[in-house]
Each structure stands twice: as structure tokens, then as C-alpha cells.
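Taking the form predicted alone, here's one chain by itself in C-alpha cells.
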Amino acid sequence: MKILLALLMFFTFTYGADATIEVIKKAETLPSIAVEDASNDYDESFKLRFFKALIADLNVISIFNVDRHYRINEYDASSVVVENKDQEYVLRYLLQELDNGGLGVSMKLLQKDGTEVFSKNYRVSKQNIYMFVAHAIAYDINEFMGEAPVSWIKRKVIFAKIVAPMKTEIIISDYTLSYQHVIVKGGFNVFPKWANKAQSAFYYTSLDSVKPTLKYIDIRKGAVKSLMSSDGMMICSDVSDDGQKLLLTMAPKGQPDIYVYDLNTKKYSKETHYRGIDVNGQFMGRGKMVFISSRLGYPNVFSKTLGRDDVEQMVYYGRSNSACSAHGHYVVYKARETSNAFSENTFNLHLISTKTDVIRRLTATGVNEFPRFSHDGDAIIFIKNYKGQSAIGIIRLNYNKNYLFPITSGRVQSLDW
């Protein structure tokens, strides 16, 4: 079991019209926006935290040149503050402490002449989840501006963090890591994976038993179930869109292969039969999957039709390609860019399409790994390790922009959103 786990860790950690073509929106072509705070409730510290969260979200949606100055105005003021008179848009908001301890937020989007063009009210039950209101505001403004949906901005991220040797925590957070809730602690638990689009449950692998065990947690009920165990390896690498089928990496006879597990019939079907390493299966749509295999003598990306024996090589660039994710006809994968025995190597993310021969490099420095597409294909989340710092990164594919959100301690092992 330990040998196979080490092999998997090696694979995981060491190795517009078309999103593979770079799309660059020059900053000077974007409309400008500033933010005004009209709040009287709450202390200055909390008001600044909310302001910074909102500024971050407005930057990430990538449709504005965002003014980062903190300015105050009355919510019903007929004009913007003088410093914002040249901004094309001004977002004004009011934070209110509700009687039940919750947070209420009113916002309005103004043009520079003070004309209101959009407004909305928000309520959450607890003050400490204020960042999800900021995410919702950015989502709604993006939608009002007629841009492509960014539904991922409101989703939760789940990740495993190594906190000590053979000790991890599984944490639910927002994509910026501003909110973090430890949901599994104690022991060595890795590879969390959302069980459904509603993010009401998740799977993870527990390595605290004699055999690696796949567990399932229903967040709403607080119920934990052990689903299945296997000698050598047991990892859920992907869940079908309807939540009814799992792609599992198992090694019941010592050789890691990929299986499809049907939750309705409780039956397995073995999808790979190579006498080497096949791991990290990802549903690709159209009855296919992509996966990582050593069948060339080094890790590379392949695809196959589920239930058939056909196998197709997907990547011809690089000799150590691992940790892939798929969305439609796009595949993002991790590739080793340097080979230095005496210093840390560089691993970058690359994007390919099954419809073109273009390869687009998405990152430039450090160790970039564990990429995952958003459900709408608009963005990619990934883990970045650089100079001893671990962070979660977001890549906006159609805007050619990357954003990093570092963690304060520990190291991110794997994630999903």
C-alpha cells in the first residue's frame, strides 16, 4: 500500500473561439469602477475586510479597471465622491447588522453622473461568511454587464492540507481562502472530491486503516459512511455530472488501474488493463475519459472510450506529463519543464484542445499542479508551490489572467470545487 501511495504521490506532485489561443483584453479598453462604503454598523476592521474582498472579486471577474482606494459616501447621496467623478462606474454598498446576528448588504451600481443602473439586497445568517456576499455581488454585476457567467465564483472549494507528517485536515473554503472551515481533522485523509453539484456531500480517502478506504460525508446530516476499501489504493478521482458514477483508482492486485463504479447498481467495471500505472481518470463527456498512464515509460495523458479498449495519446509535448482535468474538448495537464537534480524543478500547466494542435502554457514559475476546471469551463483552479509557499490559484482562460491566494500554514495536497 505504501509503495503504491508513493507512486501516486509521485505522479501527482512531481510531474475565445478556442481557449488554447491566448485572449488578452488590454487594460485600457476596460471600463473603470470604484467602490464607496456607506456603512455605519460594524467596526473599521470589518468594513475594510469586506471592502478588500469586494475589490478582489471585481478584479477576478476581469471586466473592469478597479480603483483600489477606500472611500466613504452616504448611501442615498445624489452624486459620487469627487475622487470618483471620472470613474465610469461606482459600486456603493451599505452593511447592516441584523437583529438575529446576520449580515444585510444593500448595493447599487451607479454611472459617474450618479444614475443608478442596478441594485440588489443580500442577507446571510452569519457575519463571518461576508465573503460569499462579496462573491455574489461580483457575480451579479458580471451578469448585469452581459459577460459570460462566472458561477464558479460562488462555489465552495474543498481541499486537503498537510499539517504534520501523516496528518491532514480537510477544509471547506471560498475560492479566496478568506473563509475556512475544517470539516475533517485527525489522521491522514486525502483527495477530497465533491459528490454532487450542490456540494452537499463529498468523498475522500482515509489512510488510517489497514486498507485505503473511500469515505462519504453528507454535510447537511453530518453523517459519515465508509463506502469501500481496496488493497494498495482507493481514490475517487472524478464524479459524473449526475453524481451517479465514480472514477476510482484501485490496486486490488497490486497494479493501479481505473474503474467505473455505478452507485445505483453497486457494480464496478475495469477501464484500464495496462501492466503499469494508470491513475487520475477524469470524465471528458461523450462517453470518454482522460487519464494519466506510464505506458510510454513516463507519465503522459491518454484518453479512451468508456467500456472499450481503445486508448489514444493526447499529449506529445514533454516527457513527464501528469495531473490532468477535462472539460468538453479541452484538457489541462501538468508538465515538468526542467530536469535539475540539485534544485527544485518547474512544473507548469498547459491547455490543449482535441480540435486543434495548439498548446497553451498557463503558468510560468514554481510547481503548479492538481488543475481542475470549473463546471462551466470558464476558469481553472490549481495548487501552486513556490519558494516554500503554498497557494490556490485561479486562471481566467479567456482573459489570460492568473490570481493567487496563499494559505498561511501547511501545504495543500489536493483540491476540488
The other form holds:
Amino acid sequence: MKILLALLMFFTFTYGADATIEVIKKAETLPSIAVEDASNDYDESFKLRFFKALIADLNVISIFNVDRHYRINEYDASSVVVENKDQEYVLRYLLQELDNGGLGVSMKLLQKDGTEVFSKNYRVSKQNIYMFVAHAIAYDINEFMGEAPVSWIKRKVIFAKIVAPMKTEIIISDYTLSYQHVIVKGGFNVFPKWANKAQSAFYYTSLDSVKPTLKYIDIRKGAVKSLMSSDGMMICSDVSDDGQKLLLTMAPKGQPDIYVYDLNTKKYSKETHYRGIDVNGQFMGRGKMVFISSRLGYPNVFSKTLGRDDVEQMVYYGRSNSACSAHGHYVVYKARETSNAFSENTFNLHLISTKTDVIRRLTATGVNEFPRFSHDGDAIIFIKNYKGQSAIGIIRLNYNKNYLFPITSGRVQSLDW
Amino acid sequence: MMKSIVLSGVVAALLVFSGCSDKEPVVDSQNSEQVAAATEAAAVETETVSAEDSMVNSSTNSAEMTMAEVESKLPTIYFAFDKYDITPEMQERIDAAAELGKQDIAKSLSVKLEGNCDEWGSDEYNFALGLKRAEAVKKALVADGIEASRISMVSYGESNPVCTEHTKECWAKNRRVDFKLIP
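What does the same protein look like in the form predicted together with the partner chain, given that the last one was the form predicted alone?
Then the entire complex follows, led off by the chain already shown.
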């Protein structure tokens, strides 16, 4: 009996740690939290915007039941406002306008009885990037509560938006799209990809010249560099963790194949040799990559060791799986659910693990594409096009939650974070 | 201009760093870790975000106007859903284009074949599908006697639709290869 119990427990824990298993019900109740604003500076509309950003972030970290009421209190008040007396936690903050146009934020986390358990100060150089402070507060509270880090919440998203045929903009934003800065305006530029973990530079494909050209922009200097071009296609699909190697899709002879480019030696090596389509290479760790190939007559997900010819099929479900991203032993891919040439089609994202046979469907409606894992594997970002609306979506794997952030105009072509 | 932006970014960053080093957060708490964390976090995103005011202008220059007349006689080649093979009807169009390409007026010109797809997918695979369409047309032109060196190819995936309604007629119009002349 004891052995049986031990076995049962073992399976429970192994499955519990597997992100391909859907979490239906995590806990009966999450601790409640309310937010109190103690600010005197700034007008009501900005105060409310900050409050809403903070509430949204607290919801996204998924560890609280968040009270949405806007309450005001003194920053140093010894007790929480009466409406919040039943909340397990109260987050109180103070916005301060700084001399140089900057924004200072002080915050403290209180328990029910008014005891302060955590506090921190923040400042940013400009008021209009306030949302990054809200993200940082949510990140810190999540960490204080002992949860797995949500470092992606502080990262910047870079995406290409189609504004007209052959006209795009490359935009840098926060994950909620409330901050947006157009970094490349005019022209026809697609597939932006961060060049390093610090997000200080990025690669993208320019389609304005005769040959597709890979360009590089250092954000701090604002300088553009043309790196290389190829007939047909030239896309930077992935950048290695150390930023030194690129997985490129090029087609020097009209044949799309995947190449590894070493920035130190400036040498290429051709990784795929199939005569059909090989694209979308993604570093996978342990010297491997996953990619999309049409070698079975339809697009599907494969893996191989870099520098070797050991191609292995990764997905055995679906007849059209045309995009993928990998993190550790997890692979997320886009699958065509309907195959109708004459009406709307549905594309969903699915998650598999190389260690189990389980497939978990992550989305339900519309066209869901361009999945990319966060660096820590905690979340997946993707593009959703549904009923004429284009949005950026975030999936939190361990909490079984999806969040959508629509763009007001245009269509998201590709993204990275 | 750019220098001043970079400089102001650096100054802003310096202000932030100097600001946080001499401003010890006044937190009357017993926990020393909080203080350390507060100092560190004061620089949240400041440095990079503030320097992003730069904007890069990437403009197109189109010097193709003089060839417009020849170009207007070149066909558009359409493809079936998710396919890149050429139907007999489209082969006739390519043959006619090859004949035009051999005439004196066009002999010095090169052609860029632009592969396009319908709206079902913005991923690299869709771009590759557009490219395979362009490659299929290139092969057919070469078979018709056009020098391969006069032909270049590019794929625009779904980013260059001629029709933006969500109808089957529209999608069919977008699954195509266009001919663009280059001097």
C-alpha cells in the first residue's frame, strides 16, 4: 500500500512539473490584493492610467485575486482604507514628479494588519514610460512572494507592423503595447529579432533593395548597418544565447535553406540540404535546432544536431505545422486545424515535450501564429489575427492563462522579445 | 541631432544612476535586503528606453518609371492554394513573357520575380512558399530561353496583397508572382 502511495505521489509530481499537462484548477483560492494610491503629483487621468497598468500587471502574474477598485490613502497611513480591511495584501504607492521630468515611484506591500512586508523605490527618466515601472513592481512582488521569476514582464517586445502593402513599421513596445516607439519608419522591413539579451540592438530584413538584406540597428546609437543579402530570402530566425551565432534562412539560389552564421569567424555553414522548403531554425540547446521543413510533402516540425545530418521528425499530429519555437525540451508549434481554400481557417498553437507523448493545445479560435518562448520558458508570445483584429498574445503555461493585447491599426507581421 | 540624443540619453542615465546612489531609500524596515534591492531597481529600464528616441528612416527609391511601358505588358502568374506548380494556362502567360523578354527593347533589362501569398500565415514558411512560386516561374522562363543571370527573385510573403478583402476571390488574387523590371 505504501509503495502504491509512493508511486502515485511520484506520478503526481512528475506530471505536475510537465507544462504539456493542462492545469485545470491550481488552487481553491488565491490570496486577495488591493491597491491604494497615495500620490499628490500628476492629474487624475495619469494617476488612473498608472493604477490600471498596475492592476493589469498584478493580474498577469496570476498569483492574486486582484481588487479592481481605485482607493486613495496616505502613503504613511498606519492602516489600510476600510474597504480594503479584508484584503490579505494591500499594495500602496506614491507617484512623484521629479525635477528633470522624470517619474519617481515608491511602493510598499502591506499585510492585512498594516504590517509592511516589502518596499522599493523606482525612478525612470520620463513620465511616458510609466508602464515599465508598473511591470517592475509586479515582477518584484512576484519574486517577493517566492514565485518563479517572470523576467519577460520587464522585457521589450519588438514587432513589424504592416501598415499598407509593402509598407511596414518596426516598433519597440512593452509586452502590453501601452508603450510604443516606432524605431524604423517607412520602407518594407520585416522579421525584427533582438541581437542580444540586453536588447540593445536588433536584426531585421529589409526588402527595399533588389535582394533581401539583413540589417542591424544599434538602438543606443541609432545607426543602421547592412550585414549581408541573399537572392530570394534573408531572415534572421534566431540568435544564440551568447549573441554570437545566428540561424539564418537564406536562398542564394532560390532554394530556402537554413544556415548558421558565426559572427566571430564570419563564416556560414549550411545546415539543411533538402530541395523543398527548410525555414524557421530555432536554437534548442545541446547543439541542436528545431525547424520547419516540407520534406514530407507538407510543412512540419523537425530537429537536427548542428553540423550533422540526423534530421528527426518532432510532431506526428496535423497536416500543416508551419512555425515553431523551442525552449529546453518543449516545442510550441502552429498547426492548421482546417484546410479550406475557400473560407476562414483556424490555426492553433500546440505544445509538446520531447519527453512525453502529450500534446497540449494552447489556443482555441482564429489565426494564432509566430510563437516565441520567453528566455526563461515561463511564457509564450504570439500573434493572433481574429475577425480583422491583429493582437499580440501572451500564454502563461503554468497558469493556463492567455492574455491578448490588440493593436489599433495595421497587422502584426512578426515579433520577438 | 543624433549626437545630442545619444548624449541626452547618457546624461539621463547618469542622472538616474547618480540619483539612486545618493538617495538611500528611506525605508524603516529591519530587512536589509530590501534596501539593497531598492537601490538596484532604481535604474529600471531607464537607460535603454530613454535612448530610443532615435528613429531610423528607411526609404524606398523607385527609379523604375522609364520601364513602365514594358512592365505593363508583363503578366501576373497565379497559383493554387498552398501550391507552387505552374498550370498550363499560366505556362502560356510565361511563354508570352519570355518572348517579350527576348525583344530588343527588353534585352538589356533584368527582371525581379516577386512571389506573394494569401493572408494565411505571416511566418517564414509563407515567405518560402512565395519564393518557391518565384523559383517555379524562373525555371519556366529559363526553359523558354531567358538567361538565368537576368532573373532575380524575392518573396514578400503575405505582406504585399493586391486585394485585402477576406474572400476566396481575394485570396486567389494574392497567390501570385509579379514581374518587376530592373535596369
